[in-house]
Amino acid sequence: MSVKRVGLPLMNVVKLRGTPILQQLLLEERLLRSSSANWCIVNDGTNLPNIVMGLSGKTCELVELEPVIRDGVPVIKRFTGGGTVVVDENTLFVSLICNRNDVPDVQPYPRSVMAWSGSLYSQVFNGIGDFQLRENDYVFGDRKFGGNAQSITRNRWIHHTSFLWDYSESNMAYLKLPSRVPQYRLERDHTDFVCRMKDYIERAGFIEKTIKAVGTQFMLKELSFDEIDDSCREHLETTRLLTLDELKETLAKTTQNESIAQAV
């Protein structure tokens, strides 16, 4: 990849195409906390459906246990706050992980961190649909199409965002209508409040015009995932995928306290 500005910080580009969600947020973390270098990871879908939850959620309170357990579908709470989403084949994600003296001007906090990936993501659909920031979300018009999640620690924050290229219904119907809602949902269930992307931009199109919108800010060195470090000094983990006891016992406790409250 060539490098088109002098003296901008460097940042490395790693393109993976269907890696397994837990994989990718396994590795973010890792860079995040043990590397010290700038980061930009794109993952081209992933390769099964899965549920993803950020690290205070409540899986009794956000997802539909009987049919996940039914179905077999994998949970995983991330090392990022945010809402849950269910990601599969048709979830592009893009995750920048940052050195907070690499980009002066952004504050770390997650309103500034917000506001900058909002400009980015403006070069990205400049003249494609009504694409807006609104509130955590990306959004054409009054519809959401990209969630964010993000961790900040004393030098270092990550953005990471998975863009709805397309969804299908019956996985949405994992999901429970969580109890705090961005304002402008107003009560919509999922279907009528998310959209497909692909309706607006083509796949490949998006990742080369996110990877350029980068390279307006940092100088972009090309690795693949081989070429990333392994020797990072040991760190913090706490993504993990849940077990199935685990929702088991959430499912058995919920229902318990169901039956309570209906019989008073």
Given for the second form:
Amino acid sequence: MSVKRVGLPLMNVVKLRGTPILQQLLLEERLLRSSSANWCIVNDGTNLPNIVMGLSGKTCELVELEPVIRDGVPVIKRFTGGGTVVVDENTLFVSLICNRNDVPDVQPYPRSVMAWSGSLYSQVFNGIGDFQLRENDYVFGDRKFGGNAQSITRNRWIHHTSFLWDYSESNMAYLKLPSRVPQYRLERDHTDFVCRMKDYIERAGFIEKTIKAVGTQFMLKELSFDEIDDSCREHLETTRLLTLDELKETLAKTTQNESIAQAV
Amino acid sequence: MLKVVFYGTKKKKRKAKPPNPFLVKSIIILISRSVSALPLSLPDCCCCVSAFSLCFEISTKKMAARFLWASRVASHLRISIAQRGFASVVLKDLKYAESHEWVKIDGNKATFGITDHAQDHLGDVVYVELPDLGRSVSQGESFGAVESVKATSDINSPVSGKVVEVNEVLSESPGLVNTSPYEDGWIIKVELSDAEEAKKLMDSDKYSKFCEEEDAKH
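Let's see the other form, the form predicted in complex with its partner chain, since the form predicted on its own is already up.
Expanding to the full complex; the earlier chain stays at the top.
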């Protein structure tokens, strides 16, 4: 990829395809905490269905544990905040890791970062659907197609998004209706609340437009996964895969609590 | 003859409670904003312009008087307010880090939390990641995180030491970080390893100015 503009901060662009989401998240956490460069990571679908919760997520509240355990669906707790998603080969991921000083108009706080990303994606979806940033979600009209999450450190932040290119309703059934929902959701279930991005834009076109939008603010340099310097590995790692024993223990406790509640 | 006896009542002297700085802040905000609800468009006729000018002059004087009152109240209560009149609460007897944590030092122990400025910018805190007891923390390094508005934000240690107490109440009531950042929303207590490190921190006046400058850039 050629240099776009002189004088802009550098951003490394890494394009992945089918990379396991756990591997992607561990990479992002490492780059946020151990690297001093800016990164744009695009993963065109992950290999298998996974459930991904935010840092404070509780499986008993967010996940239908019985079918998840029965079907062997991995459950990951990620290092960023936000809600729970079920991802698969039809989920597109775009992650932006930035030095605070390289984006000086953005304060290192959630709302400021979100506003910045909203304006970036406004360029991508210009003239497409009724695109908006609505209460931290990307929507067409009142239907969500992109969920966001962030992690902010002293001098850097990451803003990553999972885009619903397409989804399977059977996978959506692994998720419970969360207790904390945006106001615009209006008690709609998953299938009435979300929409498919493929109905609005071509897959390759979306990735190309996103990288182009990033290129209006950064000088882009494309790297392959193997070219990423992994010499700095010492950092606090909070992203992890929950074990089957943990899920079973949570299910047992939930079942016990429900039995007691019913008895009372 | 009817005898009427009056029984006098002794007035009980109540011990004055220190005022809640966040209640004071809310009152100051309310008063500051009360003068902002004025017509902004200039009328056409001369007499209206004169009347408007007079109103503007009066309202400006009133605003200045109210800000002066607010400043005097704040000074009496040992809290700082920035020139905007409704900025963050900053307590005068604490020290502050550039990453918006406060520290209260008491002998060889210190209590940390995040400032009113930080909680205001973060939004509603829904989760606090607390460190383990006995863990070492280093000045400027992350020891935990708060989650708000889909983001986890690092909490950085203002001084170095060993964690001797964590505020377990935050596990059930993370919102205390918003409603009472300097009191009930404290996060950890440490045994200091280097008391001299506190000299690198800002006092309340410097921190207030730091916050103003930071917000002015955006």
